[in-house]
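What follows is a single chain, given as structure tokens, in the form predicted on its own.
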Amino acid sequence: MTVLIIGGGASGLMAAITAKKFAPSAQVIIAERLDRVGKKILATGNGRCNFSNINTKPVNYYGKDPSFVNNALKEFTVSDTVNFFNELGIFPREEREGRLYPYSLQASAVLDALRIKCDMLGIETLLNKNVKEISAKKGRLRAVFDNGERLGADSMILAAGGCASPALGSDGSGFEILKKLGHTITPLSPALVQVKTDIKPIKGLSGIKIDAMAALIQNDKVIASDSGEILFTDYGLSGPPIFQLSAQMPFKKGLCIALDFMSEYSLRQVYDILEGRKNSLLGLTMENFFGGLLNKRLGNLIARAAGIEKLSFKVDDLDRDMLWRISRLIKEYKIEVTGLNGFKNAQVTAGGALTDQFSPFTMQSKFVENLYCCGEILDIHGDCGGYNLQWAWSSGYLAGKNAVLKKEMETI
């Protein structure tokens, strides 16, 4: 029996992984289309490798149909998930909000410790190898290289990922395979990346950190918040916070983002200690107002918003309605979402196939005998934080497990 893993990522590689576990004589190949394995893996987590999440649940992910993967997650557990890697040699280091790192936080790690095993249980690794299609005759199946070369397989599993970050790996490629055998790929748009805003209310501000709570809004509701280090940019805004609202983004209108530069006061709080510090500033004015509170070029960018145009403005003449102006200011400043930053830049990609034409207890194509999908291609992506490496792993499972399974029964 020969398997073929179309993509050698986190999902390919535990899908291989997991099928030579199964079924230890199958012949398991991965063709990737680079030069290397696993590139993806070494830019998560900032170097360091996010691998996953102790709060992992299926509220975590987004998609058209969501539900798709709780039984993924069922069968491949964050706490299989630990127990595969500390079996690999990778001790965990559990960090804020139960983001799972290797101890050494080495994202180079992980793969190696992938690679190795995948060496010692004999996968086959084609480099270089880019499949433009893949062919189906009476349940065998068949990958065309771009070379003119053919391959054929028991059983696939396409593991190619989405059209994130494209230098390492992710080309969209797998879509296009897809949509010639009939699958539907839902509309594509970037996740986990900077977002792009109205300029207006920042101007002034790129490149400056502030820490502060930010909320997501639609029509006056919040979707979501976070909190941490914001990063004010020429087009918009970035920083942890900002990644893991841009998961809920894709596809929606009408959004903004408030941040509160004071999130551990109330407003009325706010109102108080401004009313301190105008009693105390006396005889100064509005470009020293802010000083020691908040960073300056805000302060004043603030100040602007609340009325007062000039900081020669005399603290003194500060009123009542411009402290409750300010303070409101600096509780809720409103920035409207104008979209998302592109492909290169983005960590995963919301959309892809579509998951009502797969089985979510083998990963198996409803169309294509003997195909499967795992990981970005299909049509869900998770939040920040370990959650989307997770789905790589549980999914990858799944797929590689059953590709082999379904084959040996039907020998029996």
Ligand SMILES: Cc1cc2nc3c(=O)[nH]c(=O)nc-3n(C[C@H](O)[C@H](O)[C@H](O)COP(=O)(O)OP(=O)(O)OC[C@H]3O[C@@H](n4cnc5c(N)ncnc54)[C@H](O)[C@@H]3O)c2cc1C
Second form
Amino acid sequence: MTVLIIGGGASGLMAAITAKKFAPSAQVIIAERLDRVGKKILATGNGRCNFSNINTKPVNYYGKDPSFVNNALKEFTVSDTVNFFNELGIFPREEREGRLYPYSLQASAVLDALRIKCDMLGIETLLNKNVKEISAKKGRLRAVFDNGERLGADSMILAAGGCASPALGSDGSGFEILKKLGHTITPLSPALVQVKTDIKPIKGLSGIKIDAMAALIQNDKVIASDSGEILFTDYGLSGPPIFQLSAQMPFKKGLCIALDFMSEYSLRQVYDILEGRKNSLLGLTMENFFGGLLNKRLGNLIARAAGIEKLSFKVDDLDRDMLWRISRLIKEYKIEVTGLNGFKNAQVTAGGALTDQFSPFTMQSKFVENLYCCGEILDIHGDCGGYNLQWAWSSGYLAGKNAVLKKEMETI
Ligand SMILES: Cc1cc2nc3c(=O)[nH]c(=O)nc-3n(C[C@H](O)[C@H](O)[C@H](O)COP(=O)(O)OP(=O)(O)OC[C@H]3O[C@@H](n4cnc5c(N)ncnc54)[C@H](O)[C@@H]3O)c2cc1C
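In place of the form predicted on its own, the structure of the form predicted together with the named molecule is requested.
Expanding to the full complex; the earlier chain stays at the top.
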């Protein structure tokens, strides 16, 4: 039996190892378009590889039908992932919010462990092999490479990723292959990416980082929030909380982000703090009013947004209304979202192969017998924090297992 895995990324490597585990005599081949496998794994978690998250639940995933993840996450759980990597020598380290990393904090260790395992199991790796088409005849599949070569297999696992960070290999070609086979690709969008905003309200802050709580708002309703360091840029916002919120932005309209610069304090407490400052800073101007409380450039911006145009405005002249206006702006500084940065900088793809057309129990295509998909090529993406790699491992495991077990059953 021959199994061809198209794409040597996280889900493809997991699928290959699993296929060999369940069918040691099978010939398992990975065809990878780049000159090495797992390039993206090296870039994950800022080079530290946040390979899973102990809090993984179906609610961390998005797509047309996020419940598609349920079975895969049950069959190959976070504990299974930890055990799997532990057996490969990757001792886990838990960081904030349940994020799991290799204890050495080196993504290269994760890739090395996967590669060594593939070698030990006799998995063949074909590099610089770009598949452009799969032809299917009577249950037998054939991959066509862009140089015209062909390779037949009993089962194929398409693990070609999405469109995010194409420099790391996933250029969207997997979607074209699936479309030719009759599969539907849902609309695509970058996710886990920087956010473009109306820049007027943040003009003057470009280049600075400020700690804040960021809430994503649609139709006056908070749909998600996260806190941490926000980076102000000339196109909008970046930083970990913004990446996190961006997971929920694709395909939604009328979004804005509200920043709370003093999230530990209530609105009333902020007002009292400002009133106290007014009384201690009498005789000074707005130039000095925010010093030691807020970043100076932010303070100036908030003063202007509150209607105080001149920094020479006297602290003594701040009235109740002005103090309330400033307090409200500190607690809820709204910025309209105008879009997302492109695939070039995105960590994941929102959208992909319509999951209705695949079995959530086996990852097999309902249209093309013996063809399986796993990872980001499917219309599933997760929150920031190890959830996307967990999806790659869980779905890769299911695809690898079922691709060989189905064939073995047929020969009995
Ligand atoms: C910078 C960055 C940081 C990230 N950090 C994290 C993190 O810390 N934690 C986390 O959970 N997730 C993280 N992610 C997301 C995570 O890496 C992906 O969701 C995951 O790698 C997807 O796995 P995959 O196997 O589906 O696709 P990929 O890893 O993209 O692999 C697809 C492979 O298929 C190959 N390929 C594509 N088309 C073809 C073709 N036609 N023929 C042959 N080969 C082909 C590609 O070259 C590639 O090697 C990060 C992503 C990026 C870009």
